[in-house]
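The chain below stands alone and is given in structure tokens; this is the form predicted alone.
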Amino acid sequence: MFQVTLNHSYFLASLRTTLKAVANKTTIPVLTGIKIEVSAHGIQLTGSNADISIETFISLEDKKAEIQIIEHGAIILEGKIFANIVSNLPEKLFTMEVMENKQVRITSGKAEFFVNGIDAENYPILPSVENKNSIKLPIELITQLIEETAFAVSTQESRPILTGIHLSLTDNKKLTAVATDSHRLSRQACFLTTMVEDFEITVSGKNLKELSSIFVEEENIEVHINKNQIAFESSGIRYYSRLLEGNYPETSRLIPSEFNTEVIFKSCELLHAVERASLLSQEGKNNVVRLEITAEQVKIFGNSPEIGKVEEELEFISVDGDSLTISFNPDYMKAALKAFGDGEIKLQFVSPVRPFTLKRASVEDDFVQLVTPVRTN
């Protein structure tokens, strides 16, 4: 049985972070709860949905938390209800006290709640992730890797491995992230400042997207990997994700090394042109736009037999190689261009029926995207 008093808004920030892992619907009822553990060192909150788990820790030494621990112990409370109660407490400080019957008394000012709890021993044991193959990374770097690839993961559960981002470390220092849904691909890489043992894993893209919202104030995080789990850790947060099982497809051979046509655009101008061309095609049955490239001009076309058509001559920086006409899904192209941001973009083509690549024109780096064309009659 524990009793503790602390700052309610400070506690709420940790509670909301932990709540991101709590299951809304589950066959294991205890996973709708938050495990609260009060020790001599502070307060630990745990949430899990069996796919991801989050532990947050508020240290007794953290002055902003204003923790006063009277008695140690642990309890499980229904996550959403508990968070709603804490977010609506009237005073700066509040007290939690576990009673003999597993009820938790929550008081703040004149407000008093009694909430039914569950014995903490009923909570599943979280996976153990060893520290021997750990990587320390700037959170900005890893979230950039994710943002530049996650949009290309598959949303179809028929091939679960493609719903993940493939992360591999080669030569003890080159970290590469790849995502593909078999229609498009995005690959980015960076180099670590310290040598780490090589690895090859696939992590759910949906789970990785949560990183930036979980590690908000941290500059660096540690990454720990074992056979079936990956953990991201800072001083106060540990975020676990299950690894996806299966062999990720060999994607490096999909990216062409030789091209017959190359065009350089300003990325933002091409993006806006694709958006305009897709206005009509998205409303029709076929979401396809067409690009026609010659030495003298580049034109983009959108067509919907039910509605109408649009064509536009595009501004370009340079054109090199054979004339070409190619069709593609504009949604894939827009997502790819948004990932590059501003600057000059280089499109390289092999033929009208082969995938084409997008790369930065002014920088030689490992960021490359691949889009599969749409065959039209």
The other form holds:
There are 2 protein chains.
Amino acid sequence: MFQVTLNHSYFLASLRTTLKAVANKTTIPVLTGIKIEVSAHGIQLTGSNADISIETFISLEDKKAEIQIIEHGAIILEGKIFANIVSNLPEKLFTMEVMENKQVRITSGKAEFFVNGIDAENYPILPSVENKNSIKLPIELITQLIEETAFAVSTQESRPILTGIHLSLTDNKKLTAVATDSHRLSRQACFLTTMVEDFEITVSGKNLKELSSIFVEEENIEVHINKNQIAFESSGIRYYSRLLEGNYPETSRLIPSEFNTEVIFKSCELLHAVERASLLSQEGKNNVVRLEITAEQVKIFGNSPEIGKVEEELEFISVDGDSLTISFNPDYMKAALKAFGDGEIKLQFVSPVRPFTLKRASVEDDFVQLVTPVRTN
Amino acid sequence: MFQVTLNHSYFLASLRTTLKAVANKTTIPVLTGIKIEVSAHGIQLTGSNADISIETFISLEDKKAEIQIIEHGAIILEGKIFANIVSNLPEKLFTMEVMENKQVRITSGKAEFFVNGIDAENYPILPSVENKNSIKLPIELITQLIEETAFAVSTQESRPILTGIHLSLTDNKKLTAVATDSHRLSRQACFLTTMVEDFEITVSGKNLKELSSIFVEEENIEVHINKNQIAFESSGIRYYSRLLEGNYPETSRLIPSEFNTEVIFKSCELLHAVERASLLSQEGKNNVVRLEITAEQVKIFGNSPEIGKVEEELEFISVDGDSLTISFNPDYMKAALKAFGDGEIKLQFVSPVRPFTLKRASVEDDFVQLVTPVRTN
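Moving on from the form predicted alone, please list the structure of the form predicted in complex with a further copy of the same chain.
Let's see the whole complex now, leading with the same chain.
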């Protein structure tokens, strides 16, 4: 039965990270808990909701943790309550001690808590991830790839595979991320500096978005990919997510390569105009705006019979090709433009009924977004 | 049919203030709208949810508003949509023009909105408040009085009168505010610098809490009290609330004047200890903590059979009188201590079954809070 003394605010940071994997409600009650393991090397915390798992480790050698281990052992404590207790402790140091009846005595200053624990044996065994097929890369590279695609995943559970981001490695170095909800798509790629075996996986967009909140102080992470799991690892933190099962749709042939109309806008000017045009339609039943492109002018229209209508002539940088009138869901366009941020944006169209693309106008890169138009009339 | 041009961000501030009185859902559909009246003097906006009403006025003489009135008139526009449009306009200035079919044309730069309006005749006539029986006072005085009492109002609709703050003027100058949900009570008072006729009213705590968000830039407000309404007024803004009907309970005799036990704490130290003691009980069914006072020591206990227990010896400044063990809902104690802020706090007890009081220890003032104990055994 363990006994350990350590710095409460340092411990709290690890505890809060681990807690991100713990669900408030779960069909497996022990998973509302956090497993605490005290060994000769330090303290390991484990949290899991069966879909994702987080392990954090505080090393005995980490001076800031001020760890003093008196006895080894392990226990499970209800995660949320444990974190509440630790965050409210009065003194810098605190002591945890597992008693005979699995109660945990937590003391700091004159405050003394006795919390009912659960035998650590009851914690499920997490699937292990082997360290072969590993990629080491800057955390920024992967979090940006996720940020630029995750918004386009499906939020509907009817096709679970579309709730994921499809990650594929080709030519041993090009990492491509694709997300689509079947109405719009976002694709971005980056290049690894070391050669890695090609792979193709799909990981929950929601789980991937957590990465940036879990690895906040890290510069590099290692990524391990196995049959059913992906693991992200850096000093002291390991984050696992299940892979999504099923075949991801073949998306590359959806993106047209030849176009009949091309318009270049300042991204933020187009964004604001689309926001205005959608103010009325988003209140009505039919959230659609219409773009009318001719060689001389580009106009945008929004309309909601119950509320009113709006039109605006847009500033543009250039127009090439055929005249075109096309309608689309403004929410997709707004999300796409926000992902590009500032700069000039190129819209390329085939016809009023074919998906159109958005790309950066000033640079040739791999970032492309696709929006399916809405057929009106 | 009016036509007016003005500064959109200046107008937006007034519009957003007025919108605070507008409900999203209402049984009187026209009340989701804002009435816009353009007269020779300026623009008046009116919003109401039948319980509260707000009128804002932008004077033609207000240079920052950059008003140009081309024609007078009035119209009703759906409030939320109108505010969304105004906040998204592209240029500094914008023009509103009421067309023949009650459509309102809103233009700014190249953006042009047509929004369906409703004839201003359909707007309900707000009850008028006479300017007799008026009090002029610093806004800070009244908002502090509200902040120090409003948290103690009842959130239950079963006794509507207890959802209000009871405001009474006595001796022509002492303004006392009382709030109670029948389990705890908060009472504070302040003194007016001018003599006013005595009164006694009860106003919704929720409505009074809005004051500080409505009169943000003001230093002084005028308060007008009528039979059914209270109105708060400053340059350009008038805020009305209905008075609550019914008799407010006689609370002064609830506050004991003689005590058998008195303890003085540092407010923040007691607060943190109560927070710790309540961490476990607030998760269980029975949210109660216990305080044990003897001449030698003060201890606090929390307990939740399912989760665990906590105890802590408290730092105190002084203990006087009989030993006592008393149990109470820690939420009431936490709210009371937060209202006092920093400083030393005096707890005074009669017996384990009688309400106890909290007062500032260092100054003699009118601020008193009462907490009813929980009978255990």
